[in-house]
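Taking the form predicted on its own, here's one chain by itself in structure tokens.
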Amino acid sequence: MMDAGRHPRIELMTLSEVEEVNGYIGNFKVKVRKKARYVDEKECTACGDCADVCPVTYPDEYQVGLGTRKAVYIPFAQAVPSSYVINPENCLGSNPIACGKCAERCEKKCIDFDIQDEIVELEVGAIIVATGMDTYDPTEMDEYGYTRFQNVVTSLEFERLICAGGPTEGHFVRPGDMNRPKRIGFVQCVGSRMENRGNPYCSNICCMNTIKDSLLLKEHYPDTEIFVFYIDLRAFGKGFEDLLKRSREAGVNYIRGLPGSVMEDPETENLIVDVENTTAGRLEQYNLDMLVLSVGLEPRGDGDPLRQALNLSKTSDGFLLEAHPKLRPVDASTPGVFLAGCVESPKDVKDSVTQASAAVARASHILTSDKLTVEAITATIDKEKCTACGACAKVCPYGAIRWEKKTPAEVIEAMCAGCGTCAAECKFDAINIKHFSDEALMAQTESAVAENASERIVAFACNWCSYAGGDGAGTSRLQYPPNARIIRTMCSGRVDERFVLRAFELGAPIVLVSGCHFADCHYIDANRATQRRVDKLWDKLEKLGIRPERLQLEWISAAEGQKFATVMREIEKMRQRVTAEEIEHTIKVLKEDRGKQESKRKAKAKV
């Protein structure tokens, strides 16, 4: 961080947050609020006189509450800039001035309570999101006694206790009586791999963090007894298995089983831990001086405003979604925005550095290019047909359509990702998607039911998830009915209601629309438009006397080949229950409805 602060071409804006992002790849406009420090960072010499006279004491966030700081403080050693800052929420001298001792003591007169927040507007070509993560708060898991016993700490608190720059200056003690603990237990997977509480995913780093800590303790305090309670040990990575072997050889005890109860001896403050050893098949009890909870990682709780400002997607676990897990692992769904570190998924330092390097390389490609190329599937607007209704701009997940009242819409190609939601939403055929035009998709729909229509299943599948799921089902040799005719679209949001109604009108007994899960949409939230459109179609079918069940909507991910095969088998059973009379009735009422709609359009055209 200090090297970055000294670099002539890097500007570090600390105590700042992004408020607004506009523009597109190569031409972003970012509005940043630079919060008031109330201390002139250029004049401050970090002498500390102001902190000496400050009467306010507050828990130190950097020391995770194990130490204290003043209202005027340096956030941590080697912070950039190396100057003090005043926290206005803690200070007694900010609105109105009731103290002011720090300002009186400062010889350089660096402190000014009248400093205001500053809005800085930046023009940048690329954005890298590396906002990190939070750690799981084990308060809700009170069976481990985190809220009741002082000597139960989290792995992050343990790191601060053994750190030379920590609240005890490297002297390893337990919080209860400040004595060195000699029997320590580590509980793995706290807040991870849990369905009813915490998070269902593995947090990646917890096992290796515990192994590292156990080796560190054994090197400095060889007489320490260490017990690790675990479900499974995951030591994936270069050299990690060797570290686990070294830990075992050093005398660390690994017990397969998690504590069922934790009690405290009121006289010694020791912890009585009951554990079912599943390997030995018996219930065991351990008397420990300290219990460390290896808490997992989770997405930042304050990350949604930035995610919304950048039009980013997130996965079901709350981390940001990459454009493609294999082909574009550091690209975000918004062109020109890249991901690095734990904002994308839980990862260790090595993987974070690797991803950060890749993100920088991708961003550098944009900054050093005279021209940028985009995939040739973008939308185009016929201005003669456009009525300036603005429906397309409302559903575009990227904000790639400029629209003003009485002015034809305009597509910013650099921002358009080609999902096609705007084309499906337009009622005036004014929008065309290159390579996925209405004519091409309608022709595929008609071809799908050209022969033996009553035996066909017409399935519209999005490119990234459900189509890939079908491909996965095929490569895995999973059996599903061969009479399905799959029509690929870039997004389920591209499926126009006309395609569905045309399939029914030509005799299709059943139609499937499938796409990404809500939280996993590769076009941010375009599949929400799919849901709204299908809801309207169900209502329309019901009004026309057609069973809505004949139109199916399914969310299938690329990894769910098994689900794709299962869904297709279930839909085939539904198809077999559709009678010839139903199909004939459907064809009749839809032709009549189409005739009415065409008559209305002609009447409007004459007016």
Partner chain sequence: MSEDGLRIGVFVCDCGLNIANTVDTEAVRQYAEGLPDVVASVGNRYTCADPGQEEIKRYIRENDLNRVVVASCSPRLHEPTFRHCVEEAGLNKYLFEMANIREHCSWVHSEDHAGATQKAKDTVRMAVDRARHLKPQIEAEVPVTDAALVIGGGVAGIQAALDLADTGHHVYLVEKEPSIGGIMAQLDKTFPTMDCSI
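Show the form predicted together with the partner chain, please, because up to now only the form predicted on its own has appeared in this conversation.
The text that comes after this line covers the one chain and nothing more.
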């Protein structure tokens, strides 16, 4: 921690949050809000005089509410930067100054109520996301009595109670009567491996954390009796089994079975714990001085704005999705962004450090390059065909199309990300996308239904989410019927209505357009254009007497292999319901319609 604060190449920005991220790999532009600290962190000597005179007392977040702090405070003794901070919500008021005692008292005059939030713009080539996790709040598991009984604490509260820097300076006591507990129980898997409440996954660290806690207790107070209630003990890492063995040898009792109920003896404030010991095959009751809930880890509740700013996806458990679970475990789904620590999945300190170093190796690979190449999938405009209508500029999520009335539109290549939504929007065939050209995609569409069209489903899938979801279905070996023929586009916004209509005209019973969920679109909000286009197509199909249901729209994320397989099964059922007569009718009306549209377009283009 101290090294990070002192390193000449590390610019530490605390009380700061990323608000906006623009740009791309190698060239990100980031807006950071640096919140007002009201204390000059360079001048503050952390003498604490200010806090001495501060009249406001609040629960201390660092001590998880087990201690108190003032409105002006230092988060903890070893904080970096070593500086006090004023919490403006706790302070009696700084504008106008209602109290001001701290500022008066500070000899170095480093308290300044006029400091404002600052927006700092950074330019960086790579981003590492290491925003961590939350611990599970066991309130909803009322059977353990966390909110009802004072002597039931979480494992994080336990850390503070046994820590020399904690509210009791390491004298381990129970909160109820401040006496040292001699019989202590630990309940494992609180909020983990549960289907109906909490989280279904194993939180990875809790078994080892309890084993460590049991050893700490035995070290400090050898006469403590310890009972650990568990489902399975997972001590799978290097040196872990040794610790478990040491704990058992120190006399810690491991009981396979989670408590069914916890009651409090009103007189002693002791906890009466009923548990089925599944090894012994009997019901047991324990009278304990204190119960520690070994709470699991979960994704940060406040993580979504940053995730969306960076265009990242999450897995079904809510942690951030890696580019590949085995081969690219620290790359995020957005190029140039990497993951480290618990934001990716619950992990211990060693794994967090390992992953951080791995992320650095990946980021360094970019930062040490002189130049990066940009994939040649950008848009080009045919000035001859462009009618200067401006529709493309309106849908471009990046503002990469320059357009003024009466002059042909122009693409700013460095800003174009290649989603292709402009090309799909252009009614005059004037925009093409490199490598995902109209010709190439149309050829694939036609090819998809070239044989036995009536048995086929033409499925458009975006590269980042739905196609990746399809890959996920494959990796998980989720089985579905083999009728769909998949066409990959970079974004669902690339799917031109002409591709869809052509598929129907050639006899496709069902067409699927699939992309990212709205907030997950890799091209900001290009999939909104997809939705609009499909809405319009549904209207058109209905007018032509074609059942709109034959065009399906689905949002499937890269993590939703299961959903991809389900969608495939569902649309195959739909396909079977489409009759030969229906298809014949569709072919006929669409041929006529295409004739009409083409003559109209030619006439309009001439004007």
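Just so it is clear, the model here is predicted, and its values are computed rather than measured. Basically, rigid core = biggest C-alpha set you can superpose within 1.5 Å across the two forms. Numbering follows the first chain given and starts at 1.
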Pairwise rigid-part agreement between the two forms (Gly260, Thr14): yes
Rotational displacement of the smaller rigid part between the two forms, which moves against the larger, in degrees: 9
Angstrom shift of the Cα atom of His435 between the two forms (superposition on rigid core): 7.7
